[in-house]
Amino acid sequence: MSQLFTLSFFTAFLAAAVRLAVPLIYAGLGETIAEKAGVINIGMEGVMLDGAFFSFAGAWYSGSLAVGLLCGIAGGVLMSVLHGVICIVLAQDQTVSGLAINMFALGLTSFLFKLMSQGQSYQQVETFETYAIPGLSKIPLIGAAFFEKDILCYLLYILLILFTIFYKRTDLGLSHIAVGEAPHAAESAGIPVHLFQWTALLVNGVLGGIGGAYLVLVQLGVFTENMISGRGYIALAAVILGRHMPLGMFAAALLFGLANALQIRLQTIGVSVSPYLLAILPYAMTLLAMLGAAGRSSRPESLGKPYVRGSR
């Protein structure tokens, strides 16, 4: 026990927080610019998978990491473009879509990775470098953690910044807003409520496929049948908990990580309680978070509502 409380276990705790909540803030700002847009996203745990799976499938046939996370997010785009179709052409229900696609993206996976491991007992693939910045790798406890990772997890703090800074200072993104809050008011207005739903959905493809490849790229090196496990619905809590801004979302998500990372160490130092217990964990607290964002809800008016020209 006494290994609770020396600066080695924190530095590694935090380290490991952060790398376990980087494909976690990926689906979860993916989410965040589809929900800005009115449109959810139930299915990020079939995007992330969907991900994973072809992220894997591209680095092991070409042998290169960026063929690989291309393909990771042309799968994560499928997904999303799949949920567009559903959602914004044939105007159905967002939630029923997303479950629909969740399910379909595990039979995909599953029979494709069938079809692809034949004959072959394992399969790993490379992942990618980390790359301390100097100086700031340094800075005690939160150095190792922060700045002495992959390029993915660097590409991410600057994805942040930029979000926030779109939201919060340009035109464009309160037109985004816009459109999630009030479509019929922002179409007499001029904007084109639809085209920046797609526009959205397409973002949110993209990252939450990063989302998936950067357990197998990064993580892992292996794929496995639904490997995500229930990370998108977590995602999806981070957004709400974060009340739908990206450095909230952030805040939340790291959250999360740092209570997976607490069930990790603490069954690595042989603490005595159940590992059973310890793995409910990262679930419990996002319960416990959902219960406490309660009555405090920021979601945009029109979430889930599809949005069909001339009515009313």
Given for the second form:
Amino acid sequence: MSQLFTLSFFTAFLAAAVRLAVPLIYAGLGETIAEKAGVINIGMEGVMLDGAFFSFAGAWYSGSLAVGLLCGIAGGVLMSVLHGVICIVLAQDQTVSGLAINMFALGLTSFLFKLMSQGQSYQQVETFETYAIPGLSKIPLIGAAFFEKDILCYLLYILLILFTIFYKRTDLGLSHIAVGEAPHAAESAGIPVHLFQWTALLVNGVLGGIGGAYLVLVQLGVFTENMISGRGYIALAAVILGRHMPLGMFAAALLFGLANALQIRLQTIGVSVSPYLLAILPYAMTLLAMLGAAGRSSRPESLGKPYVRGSR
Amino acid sequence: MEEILRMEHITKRFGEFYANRDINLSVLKGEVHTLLGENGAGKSTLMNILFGLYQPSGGQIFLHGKPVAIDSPATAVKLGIGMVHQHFMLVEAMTVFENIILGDRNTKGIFIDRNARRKEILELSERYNLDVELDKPITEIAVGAQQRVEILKALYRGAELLVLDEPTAALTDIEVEGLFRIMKKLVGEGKSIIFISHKMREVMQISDRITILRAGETVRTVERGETTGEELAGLMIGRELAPSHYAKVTKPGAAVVSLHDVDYQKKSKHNGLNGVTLEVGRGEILGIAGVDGNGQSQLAQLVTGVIAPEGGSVDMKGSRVATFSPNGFILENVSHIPEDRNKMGLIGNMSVMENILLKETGDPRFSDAGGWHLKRKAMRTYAEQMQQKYDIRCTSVAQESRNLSGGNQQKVILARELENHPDLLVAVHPTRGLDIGATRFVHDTMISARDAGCGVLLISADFDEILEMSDRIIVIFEGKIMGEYPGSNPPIDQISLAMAGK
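Return one more block: the form predicted together with its partner chain, after the form predicted on its own shown previously.
Now the full complex is given, and it begins with the chain already shown.
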């Protein structure tokens, strides 16, 4: 057990946690933006799955990572546009729409993947390279975990900071918050509510799509059926636990990454607990976190309620 | 004087129904122009068209003589139209400052320049005497202050024409005076105001000109100087309304309910009762006067069994009440017109019929086997009788009650609560938000219940209503009874002082 307590163990452990957390953070940021504007997208799982599949297909046929990434984004946006048509244009129930999108995405990607793979079980694409940032990556413990990453991960750091400033310091950010809190008040202040909700949902699709593509184009190089396996739902939990703010969500997603990394470590060093039980750890933590967050709601007041102009 | 707004031949149809039909309205620079009309006369529809929330089915809007198309509130704001809705449009999770600057695009760069904007807002608030605390959250300021925030918000966006939709409905008399001073200041500086109200006293006090709407059409536009309150009321409802004087009862019957030294959270100034002793006799109306939030809600809940007293005792028809439950009081034949008809009085998604029969579905007239099998036909027949008797205007008794106007909703409640001849009726703000016609109907119905021997406890923040209806008047202040006064020739000055706690 002594191997548990070396610096290199912790460094590797933390690196694994960040690696597992990045897709969650992408999806979580997308979800934060949609929910701030009053649209809840339970379909994040489907958005990510679509992003994962189309990025794989794009990269496979073109041989280019950039094309793969764009295809992944398009796949994610496709799902969030579908959600927008149902929830914004038709003003239908957002939860039901989100669940439908998850099921639809699962069926769609599995079907297309079968067509594409033609019986072959294993096809791999090239993945994004990592660039160590000079200086920062040499910091003990956290350096390797946070600053020896790929370009998408660095982009994520920048987005987190930009969106934090957006909500705290800008006019547009304030207007986005107002749309989620009180759409009628926002409309009467001259804010085009539906336009803002559409913008937020498009960003939601872009980021969710990248979240799914990240698994394929950075981490695994392959697509498998239902490969998101609950990450979309964990991202939703991270948004709530992070009190609907980008940096809070970031911390919450890291926590889930740590839990996941921990269960993998425990399995590999052969702790005498059933691996199935260990695999539950991140999900159990999600539940516990939700219990802990109960009663301190930061939920936008009009989240999930369709806005119809002129109604009360 | 220069004409700032002209609306010509405005028509708005919802299906077969004309909410507005060929309406004309002209507003001059620097005037307070009142839109007067009963609920459902089309005032709100017309204003929603002006503010871009609805598109008219026909007609044309001119601003400063030029035709304009207003396709959204954003466009209306750009054109210099500001609207203060009856239900305030404020984001409660934000501060006063954030609400005022919200969505305003006249800014350099993307970041909020807090200092410059504060200065701008403070200048405006000083110029028009609009006193607000910029850094307080909306939830922590009073209703009157929230209204000032709304006005400031509109001015900050450069509004030249302000629409105030029933701005006095939620205000106390003192706050109304303050609002009128602000309105005079605004028109004095060249702004124009469209004032929506159906309170005749206020309309005669503040308006320069008055346009009367009835059933979606323009009746006439008059100068204030050339009309009287009575004439306006007649134009508004389409017939002469004789001044009402109900005969007062001086010798009530035996007590239906009596409270002895009742306490409920007596330390609370706004939501408690402190040593309340009172009695309602058969065949009389006891009016409880007072400014809202001095224990009236708790008194109503207590005599309907929702809450139990923490001290003292309550007698119902001569016997001591041991357990307090709403059902127990209903079985004692107590009826209730609750203060919030949407939250407490009706189930909005249920039909008029179901709401009328809510308390009676177990009755053998309407069901077999103790409520396990409903007799739909009998229910419908009964509900249709009630629809006739109480003049409930709905498409059919199967219509959802949420879609009725406030007055018709209140009539559904009356039909349910009064038809089985209660011993005690507890009526809380029974005419709040109702127009003159509906108010008269509710009052007449309550008087005939009284004359049939029902004891009525009338709780109202509308002083005129208390004076008109009550056989005895009790004033409540911070949970305590300040005094009791006769209903005929009441000493109005004394009562006003008592309501202020003096």
